[in-house]
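Take a look at this one chain, the form predicted alone, written out in structure tokens.
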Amino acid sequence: MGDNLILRILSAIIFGTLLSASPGLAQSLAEKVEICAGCHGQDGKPADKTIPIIWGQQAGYIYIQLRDFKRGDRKNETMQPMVSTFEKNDMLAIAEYFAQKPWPNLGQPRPPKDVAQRALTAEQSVGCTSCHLEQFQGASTVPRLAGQSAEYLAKTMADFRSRARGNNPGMTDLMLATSPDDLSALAQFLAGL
């Protein structure tokens, strides 16, 4: 395990553990939102890279992730002792939070011309912008794409392909019927929008 990954469990624990200890820790939105920050990045660029931005991501995206995570439809260690006591208002409030934040640009490059290619090849055979949207801005609960990181598209692409992110069955449906090279060429593209 990395030291990222091992610091952001035992981060989950000591928070889980201190909130079901002291319902007044961390009761308001800015206690809360720092507390996203320490994985999230407080500039909105996560350390690791493998985990998204949030900032300038779509309110009603965001909201049912934190749904879904706190329900366990959405499976992650460090996500679900985070979300366990948050209720629906505290969730709503998080997600217009960040979504209000700018979006950050991680100065990642556009992709070479043949990865470009690949991937607009298979956009047009996946149908990604039918859901987010021309630019791969998203809307509402759709998420925004665009600028994301090339490690968290590839991840979450893989997740939804292995069944390992189980909360939305229809992106596992068009990630298995799409090919492991253009879904490397997509998260390339992707990111350098």
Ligand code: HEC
Second form
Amino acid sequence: MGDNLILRILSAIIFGTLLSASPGLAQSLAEKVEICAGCHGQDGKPADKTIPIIWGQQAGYIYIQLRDFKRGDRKNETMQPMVSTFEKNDMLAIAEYFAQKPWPNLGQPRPPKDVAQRALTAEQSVGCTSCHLEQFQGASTVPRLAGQSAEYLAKTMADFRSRARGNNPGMTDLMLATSPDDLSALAQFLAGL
Ligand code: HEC
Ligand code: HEC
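Counterpart to the form predicted alone, namely the form predicted in complex with the ligand:
All chains and molecules follow, beginning with the one already shown.
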């Protein structure tokens, strides 16, 4: 073993130790999630209604979305730069962090009877609850929809339909099989749950 190699190994060890010991270089989970509150809400209630609630969302689902934003499978100019520096372990930890928070109550009204009826008929013909489960609570990689912002729900279902949101072709097919009027009723119905 030449002196040169020993030196390189030694400096790699020292540099590695410095890196992991330096608080300035390794960002904590608390530091990583600080920025999220600016849009997703200090108390879990996003100020902008086109921004989704992430507090209390299913951990598996949050992780998949962060991963898809990072890969560019789900395109969004705002979210893509947020996740660009995250590694898989960061995204898993962040997902767990938000999933454990309580789901906030946006206090959205129940829709009028005719709208609710239209939503229920559409729900039954597609069978949304076979995946999103009873009361639309979701599980694992299937998101909770109950009480999500009506504006966001309407936007993201339209995005699936137009393939602007292309990260789940199955949801796109289901949205294409549902009329825009039915989707509008579903958004109001789900928000009021
Ligand atoms: C500058 C505003 C902004 C910041 C900061 C921000 N987000 Fe977002 N986030 C958005 C918007 C807007 C969307 C909706 C994108 C869309 O319509 O497809 C979104 C969507 C999401 C979604 C998808 C939720 C769902 O129901 O599909 C997750 C998960 C998410 N953000 C997590 C985070 C995390 C974690 C952070 C912090 C690291 C963060 N966001 C920071 C604006 C922001
Ligand atoms: C075959 C299973 C299945 C069925 C049936 C289904 N969904 Fe989904 N849905 C999913 C999955 C999985 C996702 C997460 C997609 C992803 O990872 O981006 C999703 C995502 C969504 C989202 C996005 C939520 C968010 O926070 O961005 C909405 C809204 C939605 N579904 C509404 C519906 C409605 C309304 C119906 C019935 C008309 C329905 N889904 C039927 C599996 C299903």
